[in-house]
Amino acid sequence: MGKIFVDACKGLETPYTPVWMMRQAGRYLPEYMAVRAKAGNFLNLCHNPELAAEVTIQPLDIVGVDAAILFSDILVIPNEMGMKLEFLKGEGPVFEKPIVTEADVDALIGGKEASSKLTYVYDTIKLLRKQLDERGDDIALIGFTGAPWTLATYMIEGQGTKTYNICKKMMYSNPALLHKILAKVTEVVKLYMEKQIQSGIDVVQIFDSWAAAIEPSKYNEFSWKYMVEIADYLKSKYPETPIIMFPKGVSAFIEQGLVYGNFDVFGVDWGTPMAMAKAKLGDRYVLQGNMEPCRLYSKEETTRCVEALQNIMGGKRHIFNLGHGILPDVPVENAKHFVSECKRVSKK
């Protein structure tokens, strides 16, 4: 028997439409908070394969999803490229010395050297592969990375931002420097994802969380083409490994018919109408998504949305998911309700 989630990524017939959630191993689960407390802090948890594997598996047993997504963080990449990272309470991730000059870019650790420092991630995957295989329930394991643009925003701004003005100042006034950063990050990401596949993941997801910060006419140049380059590299070596692209907030880019590339699944964010995504992309890619995460606060609204998505997609070439990550204060019961409703409406 194949893994239902992998089959769905390949557009094959499945007994029901599989479902998982972004950030499903996270703060809404008391069990996760207990493990995080044991680890001491968030980065320690990412660096501890046994604990990272434990929280990866929690949502399978508690919520009943059809795929496990590796517990890690996108910022381990710039961290291992030589940028000192801290997670500060109330502030989130902060880099001690953001990138300002070309010399800063040249000083970054690149390619093979940086990707080989991420051993704790590969060890977590190997442990998970063993644990999931022993369970025998055909649950797929998703590996992931941030897209080069999303990673670059943190590396240039030094932390999360609402305006992206430092990045965008570079985009318009010194595009060559921004492209140099993006190219260097892309090389690390390619090797990082390759090692994740070699360690035992079934599916790759590339998150471009901050895609909406770029105007549609510039999106391909500064983000999408780098994501496509990563997908091409992986597909040339691992053609059987499905790839999911998830750029958040690019409704206009989709509408203009600008989405292209050698990948399998397109993650649709909650701000993009699913019917439009299906009309533009549904014949080329399996679609994943796209319930507004805040609907999880209401079981009735969750059911309404799940039924509407089922009506649009008809149980074909679709994976149920949220249109972004689950929020920390969502009741666990409501997450379970979402998963069971997805299975109920799509059961063949």
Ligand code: CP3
The other form holds:
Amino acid sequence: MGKIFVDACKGLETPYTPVWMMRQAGRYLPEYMAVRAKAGNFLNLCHNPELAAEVTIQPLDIVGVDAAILFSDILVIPNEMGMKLEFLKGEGPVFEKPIVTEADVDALIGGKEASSKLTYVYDTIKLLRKQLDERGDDIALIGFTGAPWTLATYMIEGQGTKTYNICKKMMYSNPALLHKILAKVTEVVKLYMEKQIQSGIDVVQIFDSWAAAIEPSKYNEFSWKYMVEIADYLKSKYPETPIIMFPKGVSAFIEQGLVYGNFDVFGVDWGTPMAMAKAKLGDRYVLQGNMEPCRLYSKEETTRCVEALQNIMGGKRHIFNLGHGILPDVPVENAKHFVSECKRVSKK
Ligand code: CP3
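Having displayed the form predicted alone, please output the structure of the form predicted together with coproporphyrinogen III (CP3).
All chains and molecules follow, beginning with the one already shown.
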């Protein structure tokens, strides 16, 4: 199809290095706030395909990125596995009844039944596929999921956490129960991502936002191996669909060679030196990233970082992005500056 972003994911030459931003559809855009107000709240917006498609498209026209990321949230998965979810103002996501016992895990809706309840996501993708094709500007659509570990942290803690003490207590005192949760989530995610591909996404990204909460010697056992299982499943059926792995905060795991598998792009977080990631992973994977998102508060610091990344990567096997999500108080003007600078420095 010749989409610049898809070509870059496959390691092919492109006229410039494509760019997008994690969390590019969101609160820093007044246009997003207006649509969210129309929907009533964040979850309603995720459940409404017309409005979710509208906010997915917004950053293409406003900021000029080369890929759209489906508007949804990683937590719709546990929500459809039967866990009641609310997004509280100022507090973020909260599950009413976190998982404590084996009976709680057995009560979760699994596999096919849970994945087939996520119809609003598939409907959003189908609508976006049609809208993007009609635009005819070769913009790729990224679908996504949370890694089983990152999802499990919310399912066990009931909300965001600084210490991860509840899920880590389970990791060290009842690992079998944690594995039972991770395996059940993995089965849902495989079918969920397969349906996203069938509905029209071009590329898959797996977010392991809380990878760094696990010590290196336990990372494979409790997170990476489940991400690899999902990637292997998708690659066996859809070898042409590129997969991006984004485990955040894993500089040490890269140095120890803990993050290999059958995928195409490695998302480099902002705490990892790009030159080190290139030396260790650059021959095997296309690298995505990795500007520290807070550099967006200064146009000068943004330009410096974009130029430094271009010097390291040389416009080859690279996708520009932030090293984590854009924050809500970033001026739109500065986000536009980031995107246009990426294109300026990499144009061939
Ligand atoms: O633009 C995009 O990137 C697409 C949409 C997207 C959202 N969440 C929308 C959202 C994506 C890809 C996510 C992923 C997500 N959700 C992750 C992994 C990525 C990451 O940043 O590490 C995680 C950990 C979550 C869970 C989550 N959702 C939290 C912790 C919160 C509250 C904190 C926050 O940033 O507000 C959310 C809410 C959320 N998800 C919002 C958006 C736009 C804000 C909701 C609002 O409008 O108030």
